[in-house]
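First comes one chain, alone, set out as structure tokens in the form predicted on its own.
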Amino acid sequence: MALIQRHPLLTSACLSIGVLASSSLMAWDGVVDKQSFTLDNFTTQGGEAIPDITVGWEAYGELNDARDNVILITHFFSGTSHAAGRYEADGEPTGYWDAIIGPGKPLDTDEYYIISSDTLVNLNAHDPNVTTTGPASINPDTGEPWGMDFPVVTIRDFVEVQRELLESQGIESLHAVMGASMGALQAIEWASAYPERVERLISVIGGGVADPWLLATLSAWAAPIRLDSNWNEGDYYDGEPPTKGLKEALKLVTLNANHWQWANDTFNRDWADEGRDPAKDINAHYAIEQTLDDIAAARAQTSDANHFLYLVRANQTFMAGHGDSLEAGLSAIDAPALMLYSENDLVFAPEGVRHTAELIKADGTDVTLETLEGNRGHLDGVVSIDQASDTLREFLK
């Protein structure tokens, strides 16, 4: 959920419809086209109607005739559908899971059709490579941005839009569904809501419910936006956006997505500016402060504050099965599950991941737990994913 995509600091440690397909004669070359999918009407789990929903998607590999070689990738809080490859226009950036998706890689594009979509209320609403419907979109009934009039959406709503996307391509079942963080929530929800359609579940750095610690963490992320006077109760599209609050929110996300080991190993107590001692200059910064500020500033350029708040709520309301019982939601999962997690995760507590695994396998469903090593904490679910290459390859077979 907390992952920040595409910033150099965070990636240096490693972050047949309209798709360039591979074939037995020519492997996928890594170039991907961004597509869009539109629903004329969509009804949320809360019973609210949203007209003209559009989300972006991309795919890698070729859909076979039986349409049974599909792996769905569901993305994290700050992520997009760009899981692998590169856009032809500029050649960069590569997808966040490029290490495991491609010809001959664990998610082999010579064998599988791998598809990923932008979620509703995607954080990156102002990224030209993102297509998403949310508060920043125009409400066709008013001709103005939705703002906070946009209906509350849930992880289950994200899944339902993905289901519609897949069905539009004649896809009724998934060889596997796989996602990290908020993507893990979507993957778990897929396996719970549609057990007859999901053959394998791969949950990476995520659990079956937003526990009280996560509820509070998400609330803390949202607070700077709400405290920015420019937020104006979400009505800022004709004025100055709450950029300061959004930057502070994104800074918290980045910090929590990492781990103190990374911070200490990378920065020590270095100053941001060698000529400015924080002990003598109240406006001077330490290197880690400046780095987090720079990441947040870059990220804020393509992000939307209201979308951030709606994503927070979607994650807060998550419980597998979208019901009143976590046990019932997880017991509905029939697919063998692979759960990859970090013992240093500061977002999804490892105890919660293990508890999720216990509840899934309580009725005999096969569950494999495997840890990812590294000093990045939660973020190891992206930058260290190649550690699980052999496990993924075997699990998918």
The other form holds:
2 protein chains.
Amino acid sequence: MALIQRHPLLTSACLSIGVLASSSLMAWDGVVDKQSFTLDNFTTQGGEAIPDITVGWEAYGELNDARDNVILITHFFSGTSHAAGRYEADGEPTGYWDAIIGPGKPLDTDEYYIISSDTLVNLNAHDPNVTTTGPASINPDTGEPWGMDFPVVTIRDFVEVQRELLESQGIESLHAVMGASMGALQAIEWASAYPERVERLISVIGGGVADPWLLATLSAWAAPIRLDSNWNEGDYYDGEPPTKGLKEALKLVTLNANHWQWANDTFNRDWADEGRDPAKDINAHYAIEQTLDDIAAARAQTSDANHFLYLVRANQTFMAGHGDSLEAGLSAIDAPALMLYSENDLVFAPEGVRHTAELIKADGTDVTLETLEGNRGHLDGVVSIDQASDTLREFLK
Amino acid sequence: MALIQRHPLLTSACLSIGVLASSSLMAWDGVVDKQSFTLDNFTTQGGEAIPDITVGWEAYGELNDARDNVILITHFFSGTSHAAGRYEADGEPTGYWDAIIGPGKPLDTDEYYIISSDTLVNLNAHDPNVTTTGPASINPDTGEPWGMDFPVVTIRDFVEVQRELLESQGIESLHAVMGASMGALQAIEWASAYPERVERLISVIGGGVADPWLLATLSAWAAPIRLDSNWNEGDYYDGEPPTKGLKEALKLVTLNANHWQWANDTFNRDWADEGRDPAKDINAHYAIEQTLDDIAAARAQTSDANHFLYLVRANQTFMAGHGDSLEAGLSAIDAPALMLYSENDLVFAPEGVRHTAELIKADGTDVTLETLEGNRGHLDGVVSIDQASDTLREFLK
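Here we have the form predicted on its own; I need the corresponding form predicted in complex with another copy of the chain.
All chains and molecules follow, beginning with the one already shown.
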């Protein structure tokens, strides 16, 4: 209301938006319309040309006339643009951050235009709700899938595609950019590369650089895919895909992204099959093994193995600003930052998150560092985000 | 000296032992004589017969006439009986616990007879200094390697072979049993199964049961071997072994047994090959990846993939006492227990170690719980054991 009082010219417009936003007609109904954005002649940061790129995106809430109520959500490694809402009018919400995005929620769709896009080389390339460009896409120059000829892409490339998507909607500045894990890397890169466009940075369970531990962890995730003989150096699109290797890779992701507290709270020592005692049958399993296998097998159905390898590499190459020093990359950030993290994170070491906060703060930028509690370790940044609701609401004001 | 004064009859014997032990002739010179022990007609706890078993063993110090100065050392997953000393007179000591075993050290070879044996299905089956029986051994009934027809063996089976080895030397009781990780499981099982024979239990970085987190972690370790097409359901002894899968399995062990502090203290973001930028070449690597690959590749040369799978299973099946309840298995322990562990252990959850201590203590058994510091996580139980020297010396008195 302060804005309306100071600028009489805007009164009627703001008022009408205000009235509409508070009516049930205008409030976001939670149904998501998946859309796609195409870009011709994209050049990667590494200097490689990709003739065309298409990524999916979705948005919640309404873009205001000033186009300054935008919150960009950037997704995690195994995630998609589906941060909130439902695809079917009569379905349940399936967005990963439904807890905090919606009418009256901390990321309030009555107030903000919240937009999220699938990254390049999105893992879920074969999910009908995902649109992405990567090794599984057709290279227009050959008419065949790119496979391992697809250029290496980086977090900065993801940011550049998002920038183009936003500009196509006339959006030049972000009220906030927020992401978890790999999404945090994108959010940090946004704030570092475009400090004049980012008003608030919200980094969840991520840091300013892929540290050696993360380099090695990601390397271990990739290994099962390369071990699967069906992988065939990435050339499998006209044959059997390396589903077994991909499944084991996804199992490692699930395990590393969780914490021993979760495993021990959730499971017991039951056998997978009541009639097959693991102490008597070397090929028998425990229930926890079978559950993790089943989860991974289901996810492998809509995932692509080469995309997994390219995502591993995109994360490995990350250092904010991609310059000579992490200090320079992080000191470029001017936006006040909210950093949420878990002390039990086994993927992004809490020490690294705190170090990132210190480097952003070094030149006087405001940083709020807050821990997330729970038994999921890294994943508490996704599944337990509601505990940060008040902090988020306050930070976004 | 108090003993000599109280028992005049023992004066001369004690004195002569004392004199000899302090002379350079009698003190253990650190050179290890690897020996082997064969047992016919072994029956596993699961009821399966193994016609013959041979395991390697070594000892440091002298067995006294009363045969009551024995400390049994039980080894970890990737370990061997080589806890201390050197195989060549002019070589350097290469035992994993040289820091605490030797003349005048906490496990004092001037005082104790310290013995250690290779387990069944020892990982390092192709190491010339290791003798073990497992899938890579010849099944005398077929004249072929056992492969996956080898029966599942358990921690209790390891203990039973050790018991037979000790009895073959006339040893009926242990001054102490001590082991790290899988060695701790054996030590705990000894104290639970044979409370009348174990005077002191020293459990390092291990607990009373393989909890769900450990079940899943071990499962993830095994996966790369089964993915390698050379594995061939375990039938590879007349062809190419699954070295790539075994290497990736060993890499996961190295990573999980360490901690992010170690990775980030030890490595940086250097590329493996100065001329190959990982941001431009999807098949290029970082230095930490290459180092872990190289370590794993070297270890794979002397390891056996099927043995790895059988060790995974031996660890997975572990619950002290192997009865209906962990409470019963641990309450059977009468020996005072020293439990050393790391709060940063990513293999044996510290919560599980503390729970084990509580259950042993429940009926009044004395338990000392002490943390190990360092940046190696689980591995601090092996590489940083010297910090517990005073505690060990006191506990062994």
